[in-house]
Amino acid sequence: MPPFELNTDISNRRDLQSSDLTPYDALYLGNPYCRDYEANFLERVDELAEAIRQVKGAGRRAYVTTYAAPRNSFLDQIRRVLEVAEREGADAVEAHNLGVLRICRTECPGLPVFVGGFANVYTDVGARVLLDSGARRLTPNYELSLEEIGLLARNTGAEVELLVHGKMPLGISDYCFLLEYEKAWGIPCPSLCQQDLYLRQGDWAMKSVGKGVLSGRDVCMLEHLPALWAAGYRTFRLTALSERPAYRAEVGAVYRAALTGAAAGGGAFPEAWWEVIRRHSRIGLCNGFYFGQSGQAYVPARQEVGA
């Protein structure tokens, strides 16, 4: 086993079958934004079961995500998803709120639970509540700086997962604003949210995926990986739910190589890697909020602050 985990996310069987998953140690299965997303694993439990078997059969860990903003009407389906995850031996379930975490712990106690980024973990106290409730891993809120995340990890002992590349989740709504444009654009649901749709003004941009809003720029922590490694982080996520299979494969391969180098004490970043990163980043790169600056800014490694 490598001394780190690089994982990514996949919504449905089509994307699973068309993606080269060689760079990854683990996959999160399912789309957490919308029940109507095309062939969402979270609504097709037979295909979810098949996917878990396929991922584990390929020697990777299979995680099952759950909805980021579930309503009471979602809970029966979430229970069916958890039942399949437990029966098929999924390695963990990702919960984004206390209710789903409680269902996991009381009804499927054998399933490890990871707490996802939509749970809004901002403080040590909040993290302790989740750990005391059975969470095994936490993704802090994406607005936290690396300095704040480091304090949270040290003060709680929590295993922290960091988003190191891809579009950063910024928000979620129960209403899909894109539906208002179905007739005007001639693109129906569920194809509508799979278009590359950006809200732009000057250099500012956000990407809409229907009920979810993502950063327009890609978070990129490639040249900061040696510092993250030195700080003790070992679990890294490349978000690719709204991307094409080539993005998942090629950007993942760059991060796989870079993490392997960081683990060996290296810190080289060949230009060929940057060419791949730039080719797949339509709007540009940023570091999110990791360095205490605007989520749109990109801070190169030589200017790191607050890490």
Given for the second form:
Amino acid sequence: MPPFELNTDISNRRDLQSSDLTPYDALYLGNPYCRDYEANFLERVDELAEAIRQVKGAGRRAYVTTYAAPRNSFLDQIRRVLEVAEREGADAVEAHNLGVLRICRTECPGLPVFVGGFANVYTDVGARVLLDSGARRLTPNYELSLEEIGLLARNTGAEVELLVHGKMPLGISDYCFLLEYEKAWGIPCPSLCQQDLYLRQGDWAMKSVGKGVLSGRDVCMLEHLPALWAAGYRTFRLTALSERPAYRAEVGAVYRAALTGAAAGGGAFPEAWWEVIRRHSRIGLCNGFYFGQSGQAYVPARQEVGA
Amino acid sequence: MPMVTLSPPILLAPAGSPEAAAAALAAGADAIYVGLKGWSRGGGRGELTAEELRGVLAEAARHRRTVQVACNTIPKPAERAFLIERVAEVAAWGVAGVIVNDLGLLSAIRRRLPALPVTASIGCGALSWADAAFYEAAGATCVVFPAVLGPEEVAVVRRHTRLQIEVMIHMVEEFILLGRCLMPSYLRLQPRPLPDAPGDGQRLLGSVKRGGAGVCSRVCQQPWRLEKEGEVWGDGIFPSRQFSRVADLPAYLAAGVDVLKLQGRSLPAEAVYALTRRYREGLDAALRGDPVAAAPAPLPAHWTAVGR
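Given the form predicted alone, corresponding form predicted in complex with the partner chain:
Full assembly next; the chain just shown is listed first.
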């Protein structure tokens, strides 16, 4: 087993079959934004079961995500998903929502629960409540700086997962505004949200996935990986829900190599890696909020603070 | 229509100033909620100084009404003890409860002040009975749901929890769910010292969730272009929905709602009066079993929280 985990996320069987998963130790299965997302594993439990078996059969850990903002009417489907996850031996379920965390712990106590980035883990005392509620791993809110995350981790001993590359979630809605464009564009749901659409104004750009808004720029912590490693982080996520399979494979390979290097004490970042990163980043790069600045800022490693 | 026999819910009105508080009380609010300067989300839209809060508490006491204080910010660890002692201080003045948007702060206040009612605010993002069950187990006394949850969904929640159920029955729902929005801080995040807080106490302007004075830059209300590979496919602003559930009051009562909340700490006193009066009359009619007329459509701009 490698001394770290690099994971990513996949929404449906088509993406799973067409993605090279070689760089990854674990996969989150399902799309947490929308029930109507094309062939979402969270709505097709037979395909979810098959995917869990496939991922585990390939020697990787299979996690199942859940809806980030579920209404009452979602909960029975979430229960069906949990039942499949438990039956098929999924390694964990990701809960972005406190109600879902509670259902997991009360109805599937044997299934480890990870708390996802939409659950608003902001402080050590909040993290402590979630750990006491049965959470095994936490993704702190993306707004936290590395300094704040470090404090949270030290004060709780929690296993923390960090988003190290990809589009950072910026919000989730109860409804899809892209549906307003169905007729005008002649593109029906569920193809609408897969159009690689960016909301732009002046110097800002955000990616729209219908019910969700993502950062326009890709979070990139490549050159900061040695610092993250030195700080004790071992679980890293590359978000790729809205990306093509090539992104998942090629950017994942760069991070796999960089993390392997960081684990060995190295810190070289060949230009070829940056070419891959740049090729897949349509709007540019940022560090999210890790350095206490606006989420779309990029801080080079030599200027980093608080890591 | 049959008479409603359930306990009447509390009509909870907003007050961003002493004048607005007086207007809400005069219009028939059972309770009002206010923000304490520096410690509530969107504080620039209306927070009270400690002195103003004491005055409002005295005024409410004269009317035999109650006051809740919004502490819907997320203090950094260094600020937490300071804020909790401020909460203890205002609780001793006769505040009926506090409203929080962070699980950690809820937990810390519950430990320090076990008898103080604590509401999990709309910023906590509760949308289901399971969320209510979580917050009940975490020690909340009340949980707030947005008006997007109709009476049928509230009835489902009621069957699963003994927690007080509060519905913000008059509100603007922005496109991104409250408590789940990082768009302003993605674009601009400006730390600013927090007056009278210890250590590195600071508000993070741009962080909707963490709160402070003037936090939200309202990115969602700025026009954008929707582009695909450089080609413009559309333009506009994010959609928002105005909810005015006055006509649904009988159904919410039947569903077992405990608190009916009105959004609008940024509203001027006269608008608070008109808004509160409208819902007071509606609620009284519903409690008598009389029909409740729907709110005029479209609503006057001054009735909305953001004027659009």
